[in-house]
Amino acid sequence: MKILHGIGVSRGVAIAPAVVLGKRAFRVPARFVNVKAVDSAIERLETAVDAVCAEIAESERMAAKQLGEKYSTIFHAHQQMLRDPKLLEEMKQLIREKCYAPEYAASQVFRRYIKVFQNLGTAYLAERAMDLEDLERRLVRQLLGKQRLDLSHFTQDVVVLANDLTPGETADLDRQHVKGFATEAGGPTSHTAILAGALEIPAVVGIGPFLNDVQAGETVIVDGTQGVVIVAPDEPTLERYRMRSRQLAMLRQRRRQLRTRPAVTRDGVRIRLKANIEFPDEIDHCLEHGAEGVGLFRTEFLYLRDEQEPTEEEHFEAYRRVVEAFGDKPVTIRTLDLGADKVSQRIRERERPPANPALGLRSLRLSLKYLDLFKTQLRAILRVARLGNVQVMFPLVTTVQEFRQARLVLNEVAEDLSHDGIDHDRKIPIGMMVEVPAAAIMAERFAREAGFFSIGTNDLIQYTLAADRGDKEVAHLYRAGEPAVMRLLRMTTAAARKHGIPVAVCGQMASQLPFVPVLIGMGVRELSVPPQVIPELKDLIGKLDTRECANLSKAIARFESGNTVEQHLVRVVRSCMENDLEEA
């Protein structure tokens, strides 16, 4: 029995015989075309850039269909990237200038972009490299004429384990039999890692090398939950797991009856529970599983469509439908939170790429470079804000002064409205992220200014312990449980219950049931968190006080480890949760 652990990016636990896939990757050795066939050399290319983009339009129809718009955007962006004019002129020139073959002049084209990307410095522009590289997959495999993969048809269950696994080749899974995924490569934040989470199959991602280990046909564990890959099980093993598939059926059942209900503590406590979204086509997902409002809108997705800046009217249109949707239901707006080598043409023309993308230019700062940018979206949030109840929310603040002059800016866009004598309200409440540790210390002096508080966890841990953890050489640094991010914790609440204003989790630690008791304890109230996540929080939470919680969080601040503090959680929440799963 071997046991791998890797990041569990899809919940749940599958139990089948393994497909080994391997490494596909297309390397082609340098190929030439003789001088006079440049012209249809170039035509092939063509042809078969016609051929994918026709194949990843499928894919989109397909996603559209499945699993709703949302998904489909990705395989939308797939069909632009492939049709962009320099990356096809790119190919063309090695073409006509050294008379590389078609597929060769593709991969290497590809193979220096998707290095551009690796090499970027962060894991989320990192995992961006994998949506290239199956543009290339896709692009050489039509060109040398090979049969594309297909995994949308199996005769029996089968787990498939990969080097990685393409967004395209994760959509076309067989849900029928695919009943789970484990990969070598990957991370929390690739398409591929969201797409299994919409198709709700059981999937670990940067395991880390294991496929020359396995046989095809062994039978192989994978638990989405843990992030726990077992292989060749044995019978006790087997059974516990079995045991612990058919609990989770039972238990999904359950919960779905709990989610038109509030979400409250065995003493009385009510605990809001909000979704995190990132395209308005989520918003009948969130209200199928309770949410209470948005208590985080990314509005990324609208400088990612196209090389234009999105106008005004684009801004207002997207948000009006979410917040029409939730009527009085509480909607919080944050502003642009991407780096300048992501806006627009014009903004990437004038700026670097940064030395560290997640220290150099990006969110609030960026806004605040771009005024006219900045501008734009704020006009669009307070006009919406007169159609429903909305909050606006700045990220990645870390000085006071930085979000005075944020809000100043905000101030100044109220103005310029009632000047052109267009309806908004002023009025909204003004919040900030807490997600660098600068902000944590001075969460007192933030409190006396902002209207709300929204930890973002996962940048708050990954700049306090200064590990990413898409990084497997420093994933296992990344731990929530560590004393110093809970001390973080502890003084952004604090600061927020002295000052009494209302401070929410949104990060990832808020859909993880460990931290959801010990959060409590420190006097968060509201959690926003993926919608399907809802129904389970409600049932935890039910079975929690709110005093037990506090003496839960005084008691972890005695601990110097990070993992004696996860292990605790761990421990409290399986007591806490009596017979219905080990699933903290």
Given for the second form:
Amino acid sequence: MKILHGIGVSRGVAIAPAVVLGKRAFRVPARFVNVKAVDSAIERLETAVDAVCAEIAESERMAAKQLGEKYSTIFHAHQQMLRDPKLLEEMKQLIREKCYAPEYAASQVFRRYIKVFQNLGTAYLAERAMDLEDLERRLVRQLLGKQRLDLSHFTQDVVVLANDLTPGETADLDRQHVKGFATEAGGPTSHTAILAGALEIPAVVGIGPFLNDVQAGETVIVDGTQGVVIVAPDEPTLERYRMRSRQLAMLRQRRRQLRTRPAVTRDGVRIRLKANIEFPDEIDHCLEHGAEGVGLFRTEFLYLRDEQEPTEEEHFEAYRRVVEAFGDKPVTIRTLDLGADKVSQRIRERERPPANPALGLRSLRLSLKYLDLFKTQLRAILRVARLGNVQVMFPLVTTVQEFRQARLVLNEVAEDLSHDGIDHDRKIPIGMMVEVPAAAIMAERFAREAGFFSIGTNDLIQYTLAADRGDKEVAHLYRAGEPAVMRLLRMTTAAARKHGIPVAVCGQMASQLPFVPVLIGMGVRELSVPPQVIPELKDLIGKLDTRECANLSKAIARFESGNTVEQHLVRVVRSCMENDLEEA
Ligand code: PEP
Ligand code: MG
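Taking the form predicted on its own as the starting point, write out the structure of the form predicted in complex with ligand PEP.
Let's see the whole complex now, leading with the same chain.
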């Protein structure tokens, strides 16, 4: 029996015989064409690019159908990358000037970019190299007339073991028979990991070299919750995991039944559980999991597809779909939280990339500078408010003046709509995200003006601890349980309580079970989370007592390190969850 450790990127347990894909080094040997055949070689390259784009479009269509638009945009981006004129021109140049065969030229150009991405120093960009590798494999295969690796048809249950799976290969996995997968390479934020989570296939990545030690057909356990892979397990281990797998299935079944029931604590306090969404086509996913509204509608997706800025009608149409689907349940639309990297061509031409993007012209700051862009969105929000229960909130609010300015713009927009005789509703709650330490420190002042608070813990933690939320090198400093973070949460919730305004948490902390009791103890009565987390939150909330939670919040206020806070919170939740422990 061999026990291997990696990064669990999709929870659950899979037990099945292994299919080993081995390393598929795509080193294309140096091949050349006759100088007279250069034109036809270039034509061959262009035809292959068209064919690959058609193939990726098919992956996009399949992903959109099975998983939703959020995931299919990965493939939309792949097509755009492959159509990049600079990339194509570089390949053509190698064919034209050095008489490289098209597959050799393609491979050389891709290899160079892959290396650049891998060496850029951030884990995020290194993982984007995998997207380029996906394109390289597809294009070279097309040029060499080879079949794509077909992972979409198996006749029996398997666990797939590979050096790495590209996003395209992952999206293609046969969902009926591929029970889990494990890879030597890969990281937690790769597109492969994201797709594995969406497919709900237990997966472990980043294990390091291990394929040479596994035989095809050997029994393998993939434990995506713990990030462990066990090859050729002994009988007691196998039995233990079989039992866990059965328990998990029962747990999921029980939680599914909670779907339509409200989340109520043992002492009868109602907690509202809403969904965080990024795309209108996530509506069904929300309703299936029993969301009581949308607590955070991120609207940046409108900028994902085109260089063009979305029109008022495009904003309106996207919001309308969500607002109508939720009927009288509240939908909180967050105004654009764009960064300098994710903006339209117009803004990119006018703004220099900020030296420090997290502290630069982004989010509400950008909206307040580009008022036409902000007003377009606000018009759509006020118009759509007529059709349901809409709230608006501003991201990254730092000063009271900024909040007032944003509210003023909203009032101006309402005046314009009235003047033009356009239907709208201006009496919607206007809230703000508390995600900058300055806002938490001044929460008492903000609470007199804002209609509600929604705490964005993802940014609040990064700004409080000066630790980039996506940087692996400082991941040990990015700790939700740090006493400084806990104190800012207490200040914010106390201010909301004092002024009688609702306070929600929409950052990731709301979906981390150990933090739920302490948030409730601070007075939070609304959590907004990825929809799939709602059933387990309901399960946990049903086991809590708000008075005990309040005591817990007081107790941890005395702790001095993030580590002790987190360990204590984990212990508390484990004692509540008993047998359901492993999901906690
Ligand atoms: C947050 O910062 O916690 C948040 C919810 O916003 P985002 O993750 O979109 O920055
Ligand atoms: Mg944020």
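Numbering follows the first chain given and starts at 1. Take the two forms, superpose them, and find the largest set of C-alpha atoms that agree within 1.5 Å; that set is the rigid core. All figures in this text were calculated on a predicted structure; none of them were measured in a lab.
Novice: Has the Cα of Lys554 moved 2 Å or more between the two forms, judged after a core fit?
Specialist: No.
Novice: Does superposing the core leave Glu97 with a CA shift of 2 Å or more between the two forms?
Specialist: Yes, the C-alpha position differs by at least 2 Å between the two forms.
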